[in-house]
Amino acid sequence: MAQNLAPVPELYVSYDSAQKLKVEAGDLLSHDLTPRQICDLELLMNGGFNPLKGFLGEEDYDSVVETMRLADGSLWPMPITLDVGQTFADQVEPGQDIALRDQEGVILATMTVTDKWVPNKAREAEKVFGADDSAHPAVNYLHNTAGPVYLGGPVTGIQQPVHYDFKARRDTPNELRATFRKLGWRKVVAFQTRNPLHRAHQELTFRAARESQANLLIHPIVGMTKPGDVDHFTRVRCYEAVLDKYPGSTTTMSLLNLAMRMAGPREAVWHGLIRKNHGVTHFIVGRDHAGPGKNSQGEDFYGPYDAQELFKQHEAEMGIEMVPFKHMVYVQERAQYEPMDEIEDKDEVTILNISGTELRRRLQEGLEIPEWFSFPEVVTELRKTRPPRANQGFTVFFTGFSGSGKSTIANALMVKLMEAGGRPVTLLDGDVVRKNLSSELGFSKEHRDLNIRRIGFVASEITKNGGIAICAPIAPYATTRRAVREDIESHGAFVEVHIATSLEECERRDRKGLYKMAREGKIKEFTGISDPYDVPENPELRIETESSDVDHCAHQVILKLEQMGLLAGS
């Protein structure tokens, strides 16, 4: 047999022995799984991270950081750990076992831990992803999700965790390896996608499946993607919708449940050999690979051909061929998609091509998206989920020192946003919440933390069923409002307002004495006086008070929510 149609090894135990493990798991201590672990598991547990038995025990986690190797050689580029909080890591002992559930409570798998450790976050940042810098979502998640102790050990499979959408659609590699060998497809090129598909995909698609003379799998990842993506639902409906422009014969589509880590040149080795995996044998690669977008500084995590230099440096190892991604135009002249390094007569034609903030920008205001460049059927499908600016639901968020204004402000701008009419407005309000959502927490960075992040949760509902909410908690971590900001923007836009009053001013108002009291001791970890308060670097709209009054700053934020395409223009 093809030894990419041969089964690969999973984790899991038979039917019989997975009901006595259940029961035997009741008295193991638990860990509930956060979604990227439950994702991790899933593709541990259904074999398509072989040659992985189990998360990372901490020789391997070590040499695959410096090497892109485990410890016994076998190529891997990717940290697969389990990482915990300190509470938690306290009670386990390396030969200890213990049960891992989903977030629900329902167990999944049991874990052997023969490794505990508090690994080297920044040292993970830079090896992996190529810098410690927060800017990359997977290294922001590294310091500011992630628990601050790792675990390690082989994996014992119970069942695989339940998906209710799409479950025709939903393969493990020994499925799409079985597929392959009833349809008689001995080469299989696959397409990796976070994105809707666009006719300069399907043309590239095509291409890639003519050039290689194999079958097509198109196999998007429906797990985590990039904070701000179209949501998988979305993208699903619209991968269905154009899925019988493709030749049936030839064709099929599965959905991966993959956590993305965004990290660009690795990551294209690791979705290679995922792949292989699942029993194919050529692999596109896109410029900028899994890249994550710009850095700090802004500029571009990685180079456009770093992911391809890398696989193709592997390919022979990997046992998969890359087809490169070619960057798909629109000759208007030909009434047909080209690879831009073929056309000839460039200054002949006339070239057209739409980027993805483009894009973003039509949908956003309703404008038009030419048949050229979609398949209407795909328009309509994001139509649907992402209406014209001025018709979804947002945020906004003010943030500043206790005594700025912000409530004051919020209270101005919602009066304002109620007499324009059109949407529901909620106010959110810092001490409003703290008496009726949070009365439990008390001032320490984690309760505060806390309960910003359930006003995040309160407004990005509000958001997504197309509300107006108005947020003023003095939120003085940008972590946190990071955090907040990427729960809410991938239903509806975030708007940071700073309300930049002077700590001075502040004390100087002190309405409610609280300053009096935190310069006396009587309050401890109070902001700006015994706890920092981080600036936000870059607001959507920062306000000074201490010349204006609060109807002017209430309209400037009016004015900023109409500049936005948030609010039709008065």
Ligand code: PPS
Given for the second form:
Amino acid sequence: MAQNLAPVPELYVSYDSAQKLKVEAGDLLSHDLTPRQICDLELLMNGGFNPLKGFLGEEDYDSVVETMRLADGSLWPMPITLDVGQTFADQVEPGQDIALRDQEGVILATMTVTDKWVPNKAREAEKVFGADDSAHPAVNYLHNTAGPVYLGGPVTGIQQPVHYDFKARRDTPNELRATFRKLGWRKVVAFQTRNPLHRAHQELTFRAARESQANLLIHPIVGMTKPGDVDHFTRVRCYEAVLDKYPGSTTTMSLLNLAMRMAGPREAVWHGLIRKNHGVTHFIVGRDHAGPGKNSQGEDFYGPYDAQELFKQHEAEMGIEMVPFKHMVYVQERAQYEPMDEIEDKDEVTILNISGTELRRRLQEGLEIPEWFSFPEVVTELRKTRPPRANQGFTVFFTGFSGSGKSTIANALMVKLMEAGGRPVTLLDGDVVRKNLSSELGFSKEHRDLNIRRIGFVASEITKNGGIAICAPIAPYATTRRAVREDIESHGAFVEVHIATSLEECERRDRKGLYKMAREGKIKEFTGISDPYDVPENPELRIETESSDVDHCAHQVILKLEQMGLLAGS
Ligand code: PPS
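Show the form predicted in complex with the named molecule, please, because up to now only the form predicted alone has appeared in this conversation.
Full assembly next; the chain just shown is listed first.
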């Protein structure tokens, strides 16, 4: 397909106009962008999302959700929307200009609001992500993180979001186009990734480039990827090491600040359009491209080749050619990687492969990672970030009714872990947190959520820094517990322990006399009596306290931690 390296339209105004606009925008109503919106805005402004001129209005949104096309018929598979809270939405009317600020308050852009509407999120989930199932990270985001109201309208770019890391590796679409022009690269095949690269990836990308007679662009995502992925700092250090393995001047790397949605087929088409904007002619699409993992029934959200099929259908219209990803395996006898489906003597040779799950297990358990699988520099970086589980921090998160025994068991667990030694242990007990961190909060849903998010924040910092956090709040809402889990799991294990003492038993014990007062109506919104409690569906451990003493309950947690490989010597 013909390459066109003319610049793509950007939404920035000139430097002088930007200075003026920045001052004027100081008086506008301001929206503080979320991390995902900052990623979206960067790609809107720099032309990565060309032909979009701003956050989608309602007509374009409906059309994209239903047909994968903007209202004017242009192919665009992903709704790029500005979700806001109700309070903010109430202050905005169509026709109004608002300022869009980053998390430090810097004004990045203004937006003329043309549309304001309450989206049908269930429909968006079904149509865009294939199911209204919160096991899908983007559906979970849609229902539990995104605000209830969408605003749409054209954006005027003032400045790019500031990045302090890997500056030399970040390029706008026009900068990459200029690079390709300068280097005389007429055909460029891009490889999209959110994972570290190992030898198989190096081999397949190099083959893809050779077969398409193209140069290679490693184009990893450094915006937002799937919760639990290896952080981008580590990955970029790994990529830099792999880059040296390609023959000189065949390959380059650029970082893409995209917030992925893990939307499989639609995401593949979206990725293709974004790459086209970056001046790329070919794009590698793998098996289960941008797959979100399993749904709540334990099945894959998308078929393994759905992404390739949808891409293929739109290839001509997109003007970017798909290069199907080959499944590369190591053939021991020939000491080289070969595409699995091209090996004719399968029965006579030894085929080796290490899956992502197996790699994680080996890292977690400090086991050998062979040289045929990855480059030593990559393994060293990964081991620094992912030390064996027994050396990582983790969080034990107790949840259960008031008076269920959470605090007592948590205390016993703390003492047992301190006796074993090795890592600092912090107990974030419900009552203690409410005295120190959350003294101004009550027991409304909003306040309980804030309380748990604060506990989660502290626990994730402790976990990140290699300590053990034990939390013991009621934490009645499943969605909040899940959000805390996601925050923590990027740093270490999250062990949810449901203290399953029945309400009747808690009320019978009524250690603090609170149930009596709740029954008498003297305490409002009391969990279990006049306020809900979502029973955890899949906790790592459920403890029945009615038939065991405290020591035994705490020991059950220790056994679970050992089984999960979290304790030294386990
Ligand atoms: S939450 O829902 O997770 O934010 O609650 P938490 O921070 O764990 O605080 C629970 C403790 O506060 C006391 N208390 C109440 N609990 C539930 N509902 C209402 N309305 C309420 N009012 C006060 C109660 O002593 C809880 O302590 P525990 O240790 O759980 O018994």
